[in-house]
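Presented below, as C-alpha cells, is a lone chain in the form predicted on its own.
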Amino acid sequence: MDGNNNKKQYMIAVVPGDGIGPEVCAAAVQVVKAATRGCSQLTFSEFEAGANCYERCGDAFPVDSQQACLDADAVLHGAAGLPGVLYPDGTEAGQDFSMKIRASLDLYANVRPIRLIEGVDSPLKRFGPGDIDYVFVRENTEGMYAARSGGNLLHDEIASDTMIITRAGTERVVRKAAELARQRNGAPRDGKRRVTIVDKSNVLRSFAFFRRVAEETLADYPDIEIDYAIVDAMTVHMVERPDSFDVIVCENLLGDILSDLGAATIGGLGMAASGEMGDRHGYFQASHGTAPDIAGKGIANPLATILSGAMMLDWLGSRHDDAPLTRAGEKIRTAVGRVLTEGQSVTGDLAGSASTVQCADAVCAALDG
C-alpha cells in the first residue's frame, strides 16, 4: 500500500532456515536494503522455520511462521535442512519447510536462472560469458515430490512413491514458461525464443500425459518455438550446447536435478538463484543447500542468495507495477556482475579469499559504481 510519503510499502518475511542459511540471508537483506534505498519502504521480518526450529519445539513449519509467510508481500529465504535431523520415517525435517510453503502459498513455478556471467569460469570452455543464458521452470506442486509424507512404506520391505500430473497443473506452469520466454531475447545461439518439454514421456504414461498437456497449451503461443527433450538426452545437451535453451519447462524432480547440472555451468550452486512462484505470493532462496561443514566459518558465497534477492525485487516490482523496484533489482545484477568481474571481493569457491560479509560489502559497494 502507499504510505505518506507516496512510496510503495512492503512486507518481507524473512527466514534464515539453518547450516550458512542465516549467514547468506543477512548478507542478501544487506544488500536488497541497500539497493532500495530512496525508492520503496521494504520491511524485514524474521521468523523460524526448518531443522533447527523442528529440534527446539517439534514443528520445523510452525503456525505463527506460516501465518506470516501468507501474509507478506514475499518470503526470503536462506536454507533449510541438517543431515541427521530427521522425521521417524528417515525424511529431512527442515525440507518438510520447503515443501509445506510450496503447498500453503500455492507457489506452483520455480524459476530458476542459469546465466554464466562475466567473471565466473565454467568448466564448459568453449563457451563464455553470454552463450550460457536460459531459465528453468520447473513445476513446483506436483510430480513425484507430491508423494511427499504419503508414500507406501510395506512391512520395511517393500516402498513406493506415486508421481501425479494434472492437466491444470502443468497448463498453468508452461504458460508460465511461455510468458517468461516472451519476455526474454531467445537462446544465445540463435535468438529463437523457445520453450523445451523435457521428460521421460518413452517410458512412462505421465510424462507422456505431461508432453501432451505442454503441447496443447504452447499452441496458444505461436511466437514461441517448441522444442522437446528426453531427461537422459538433456543432460547431454546441456553439456555440449547450453547456447541452444531458452526456457526449459520440466516435472519437479527432473527440474530439480536438471537445474543442478545447470548450476555446475555457471560456477556452482553459489551462484544458483531461484524464485518459486504462483499467482499471489513469491519465495525466494538460492538453490543450494545448507552446506553445515562450512556453518558459522563466515566463508560461505551470498552471491546466490542476492541474485535470488533481486529476482524477488522484479516479481515485486512487476506485481504491483512499482518500476524503482524492478530498476533495484538490475541494480544488484549489474554490481554483482562488477564484483565477479573485479575477482578479489569473491568467496573462496568463485577462486577468491573473500569472506561472506566482505563479499556483502563489495556487492553494496558496487550498486552506485
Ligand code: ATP
Contents of the next structure:
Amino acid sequence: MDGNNNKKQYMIAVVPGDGIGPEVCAAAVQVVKAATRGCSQLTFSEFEAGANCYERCGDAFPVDSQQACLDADAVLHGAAGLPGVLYPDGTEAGQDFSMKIRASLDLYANVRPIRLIEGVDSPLKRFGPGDIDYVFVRENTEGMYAARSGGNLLHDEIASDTMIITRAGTERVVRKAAELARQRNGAPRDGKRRVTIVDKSNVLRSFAFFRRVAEETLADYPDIEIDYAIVDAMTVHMVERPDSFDVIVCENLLGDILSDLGAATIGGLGMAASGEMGDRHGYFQASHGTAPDIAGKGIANPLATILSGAMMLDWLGSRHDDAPLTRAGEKIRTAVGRVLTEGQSVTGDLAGSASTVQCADAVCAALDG
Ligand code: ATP
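Could you switch over to the form predicted together with this ligand, since the one displayed so far is the form predicted on its own?
Below, the chain from earlier opens the complete complex, with every other chain and molecule after it.
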C-alpha cells in the first residue's frame, strides 16, 4: 500500500470488559477516532467478554466474541476480571479472557513501554523525562501462566503449576525484542542498543534454558548488546538505574510483575500502555486491571488505554504500510504530552481533579493544538 491509499478500512473489535474497563475503553475509542479522522477508515464494533459476561452467560469469552477478535484487524480492550467472580477452582473468570485471547490469537509478545513523560512526577527523584525510556517484551503465551487451568490440587493438601519454556517460544519473543531494539535509540544513559534478559537462571533449570536460548538467538544480532539480570536484583536496578535499560525480555509471570513496578516509576498504572502482538494479530489494552475500587466513579485515568490505542495505530500502520495511521499514533502521544505538561486535565492518580471524560476530551482538543 502506498501513501495515496490512505482510506484503507480497518475493523477494530472493542472489548470494554469490567470495572473501569468500559470507561477507559470509551475514552480510547474517542481519541483514536478523533486522531484518525480524515485518514484511514476505522470501524469499531463492541463485543462482550470478561467477568460480567461470565456472570451473564456462563462464558468469559463467548464464541462470537472469539470469532470477532480473530476476524478483526486489531482488538482494543479496557480491562477484564472482578475479584469476586470466580471459577469453581478459585481463579478469576474474567482473567480467563486475557489468557484465552493470547492463546487463540497467538499473541506471543507483550510489549510494555516504560517511558516517563514530561509533566509526570516519578517517585524516582533523580530521574526526569527522557531518563526513563525502556520497553518490556514479556513472553505472553507460555511461562508460568501456561499452567492456567492445568495445575494440580491433590487432596486439598498439595498444589502445583508447571512452568513451560520452549525453544521456539523463547526464540520468537527474543527476536521480537531484538528487532524492537533495532528500531529504538538505545538506553538513555549511554545510547547503546541493549536487550536485557531477566530470569531466575541461577535457581531453576527452565530459566537457565530461557537464558541460553535467548543468548543463542541474540547472537544473530551483533549490533545489540546482551545484558543479564536475575529477577530479584532487577527490581533494585529498575529503581536505581532505570536509565540503563533499553529493551527487557522475560518470561510471562516475571514480566507481569516487573512491568507493574516499571509503571510505578512513570506515574503509576494509569500511565502504562501495553500491546500484545503475534505474527498476525494485535490486542491492545492498558497494563492495569479493572481497578474495582474506583470503577463507576468516572475518575479512572484513561491515558494508559489511550496510549495503548496509539500503539494499536503504530502496529496497524507498520503492518499495512499506512503512514497516515502511524502519524495518527504519534499525534496521540504528542497530545497526551501536551495534556500532561499543561496539567489541568489530569485525573486524581496524577494529583489532578479531572474526570475520565474531561481527560479524554482534553486529549482530543490537544490533537490539533
Ligand atoms: P490485574 O491483576 O487484573 O492486572 P491488579 O490487581 O494489578 O489487576 P489493578 O486493577 O490494575 O490491579 O489496580 C490496582 C490499583 O491501581 C487500583 O486499585 C487503582 O487504585 C489503581 N489503578 C489502576 N488503574 C488505574 C487507572 N487507570 N486510573 C487510576 N488508578 C488506577
